[in-house]
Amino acid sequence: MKNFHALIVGGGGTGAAVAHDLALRGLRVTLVERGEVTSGTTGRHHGLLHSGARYAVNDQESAIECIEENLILRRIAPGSFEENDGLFVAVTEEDVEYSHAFIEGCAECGIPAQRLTAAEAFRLEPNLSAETILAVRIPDATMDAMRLPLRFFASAKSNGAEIKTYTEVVGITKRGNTVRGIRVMDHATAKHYEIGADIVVNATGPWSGQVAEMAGVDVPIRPSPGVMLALRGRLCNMVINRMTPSGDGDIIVPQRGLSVVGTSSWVVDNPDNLGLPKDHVQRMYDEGAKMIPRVLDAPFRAAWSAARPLIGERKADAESGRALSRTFKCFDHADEGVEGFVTITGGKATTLRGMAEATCDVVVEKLGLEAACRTRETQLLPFEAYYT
């Protein structure tokens, strides 16, 4: 299957995980990207892995895919996380009322959540609001957002896929109606060259309506920024999350010595122009101090905003994105009369194996060929075999 080229724009998690399962699959793999890896949305998440406990009132096509993939990643790169659990905590009561439909909620997408007093809830978080009412626990964990991608690469690597760094794509190359690879600038040399492809994969999250534009075919992003604030100090061993629907400022994430409090939520057309609105850092301060006050004293580390790549189109929640899902989605181009061009976007940093190994089936099966997915339960190389 090595005679089969497959090449990946895109080289965040996703992309990772694609060249991952279809390097396991046989195929020979190639992946591009225009600065380092992780560079774009993948390395700038506040490193949740999602229970999906945030979307099982809402979303739960996502809730679901989030807690089947938490429970698979845990298997395949053990150490990545900090198995720490989370609590959705309930400061008014609204969102008592609220909690009654969250727990309906995680039961009907098989998330465990446990209900606890706000006395049982202290004494496992001693810093939470003296305002707290309830609160129920769900397996959200943590992780480095940029090391579990790594190991995705690591073994990519292990198993023949070429990583191009710093590979800019400029055009898309095609013959007839059919794709045959990219046209790409090297920003190291400022070199210009084609590589050539069976089948190209757009796995560049909010960055996909703009790459598929290059091929003739249309991409229903909306790429919404978010802003995220971290504080010097631990305020919680817990990630903490407001017992409401989803909303700003309505999680607390602990990240090794700092505590990520996050996020906001706007839209816009260009995902390389997102801004960091003075309004929205202020209300990551506000939001976050209903659930632990000690985040309005704590010292200020750094603030930045990420774009995510959710599916819609363009006159759908223009205000903020809140309603858009957060599933993930795998284009076929041949639908809108385009020969092999594949785009997986959508999802989250949680979903990123699942995503590829849809994105896989596709491309195979366009291919020809017979080759399972074997990313559930083949462990991935630590991060440090990406660079050595």
The other form holds:
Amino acid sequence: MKNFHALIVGGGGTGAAVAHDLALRGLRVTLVERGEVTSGTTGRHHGLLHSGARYAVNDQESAIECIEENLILRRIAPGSFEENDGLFVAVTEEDVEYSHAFIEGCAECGIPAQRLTAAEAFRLEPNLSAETILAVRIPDATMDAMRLPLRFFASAKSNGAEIKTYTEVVGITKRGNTVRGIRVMDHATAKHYEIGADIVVNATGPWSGQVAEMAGVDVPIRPSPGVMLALRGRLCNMVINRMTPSGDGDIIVPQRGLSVVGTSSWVVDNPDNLGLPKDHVQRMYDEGAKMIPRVLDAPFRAAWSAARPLIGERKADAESGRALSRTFKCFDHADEGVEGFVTITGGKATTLRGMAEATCDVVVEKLGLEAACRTRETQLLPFEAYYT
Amino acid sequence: MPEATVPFKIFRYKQGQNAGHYDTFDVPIDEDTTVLVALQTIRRDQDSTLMLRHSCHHASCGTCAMLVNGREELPCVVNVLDLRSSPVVVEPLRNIPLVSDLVVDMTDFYARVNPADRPYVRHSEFLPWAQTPDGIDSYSRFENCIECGACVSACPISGTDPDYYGPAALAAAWRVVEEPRGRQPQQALNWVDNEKGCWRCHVAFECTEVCPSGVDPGGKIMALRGELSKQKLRGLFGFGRR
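Given the form predicted alone above, produce the structure of the same protein in the form predicted together with its partner chain.
Below: every chain and molecule of the assembly, starting with the one above.
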């Protein structure tokens, strides 16, 4: 078998999982990242391992994907999660009304959901609002947003993948209409050089439009930031969600000694310039306090923005309908006449492994290889192995 | 709206150069701007070759630790205007090998911490009381250690004795003694009971001073000494080791 060389651009969770998947399938893998690994969107999420319950009413495809990946990740990455489950809490009659569709939706998606009285919920979470009417327990968990992807990087490295940080793509080299590699700047040595590849995977999330443009293809990405607020102290043991359709400030995630309230949503042009709207930070306090009033007097630790990759419809998709999934998108740019270049974007931290599997299936098919995905059953190395 | 323009004096070094130097950048700052955001602004608008480590932006991952005005800090939670300094001086951590600019190589840090075999997060816990709102200062969870390297950077012994395990590794060892959760406390105690371990510390407590997460590595080193001394006394009086 020819030892094909796959080059991945982007060192977030998605790139990490793609590197791990392709290395396990026996490809030669190089990943480049312009900064530190997980320095873009990945490291900044609130640390939720989704049960899928958040999507059980409005987006069941996402919900099913989440619960499947939730269970797989617990199996392949033991020790990475605080497995305290989550609650959806109803604090208004409107919330209670929604709980019926919610419980039904969870059942339809195979998400275990247990209805609790307010008294039962208070026993688990003494800080819940006195307005709490009922709660539903679901298998959310919390993770370290950086250290889970590090386990994918560590495992990829041990299978021969090369992870090049502080290596920024400055151009994409083509022969005719086929991508043959990339030109990079190594910021540690201030030197430019070229890396050749049989296929290039663009895994740069909100930056994927910029990278695609270098290859002359279209990825209609809009960076969509959200604000998060970290408070000192552990306000809850479990992930606390509001029993409403998705909205601003609808989740509080305990992260070891911190509690993170999230999130909001708007759209910007440049993923490197997000800003931090003051009214959004205030909304985290206001909405978070409806679930746990002590949000208002817990000491401030940090407020920050992180950009989701919000993706619109491409011309080529509108014609072919080829996007693999509504929950994340993998584009084979062959449909725009450019070979050797694939983009993966969208999705969420919980589904990184599944996104990688779908992308790598496309990659091996394009290379004419028969190599099945092995990440479902392969236990990941500890995160420290990335460094040592 | 920017409220001020603050000069940042930043340590620069690229591999192959004989020595580092400092570059100064003027950065527009508003009342919410953190040192990390200011550094990203420089990278975006003035010099895309500036290297720094960062990830979570809320003092949870430990990646961005560096020296701000000579003191170990997490720049993601340092407000620029609160510093009341001009310029703001930014340098990489000490006692950890330099890669380039503000980036250090954590390989050696983890090589020292790993033998403690500490669990990173609690698999599951339900506290019967609320640990709030006094914040993480009011109670000690080893998980508060975010492995940022600030304590190692500040430790005078780590700076002079390359064999010393250092405060982060020793705090990790105490964690295993205090709350084993299936780990081997005696193994951790044996590991630190020597002149590279807990007996090497000179009780400067610089580590505890700079720890951004309230882990108190200095206190943990003293606790290791206390436990080992107790065991030795028991041995002297014929009670044997625990």
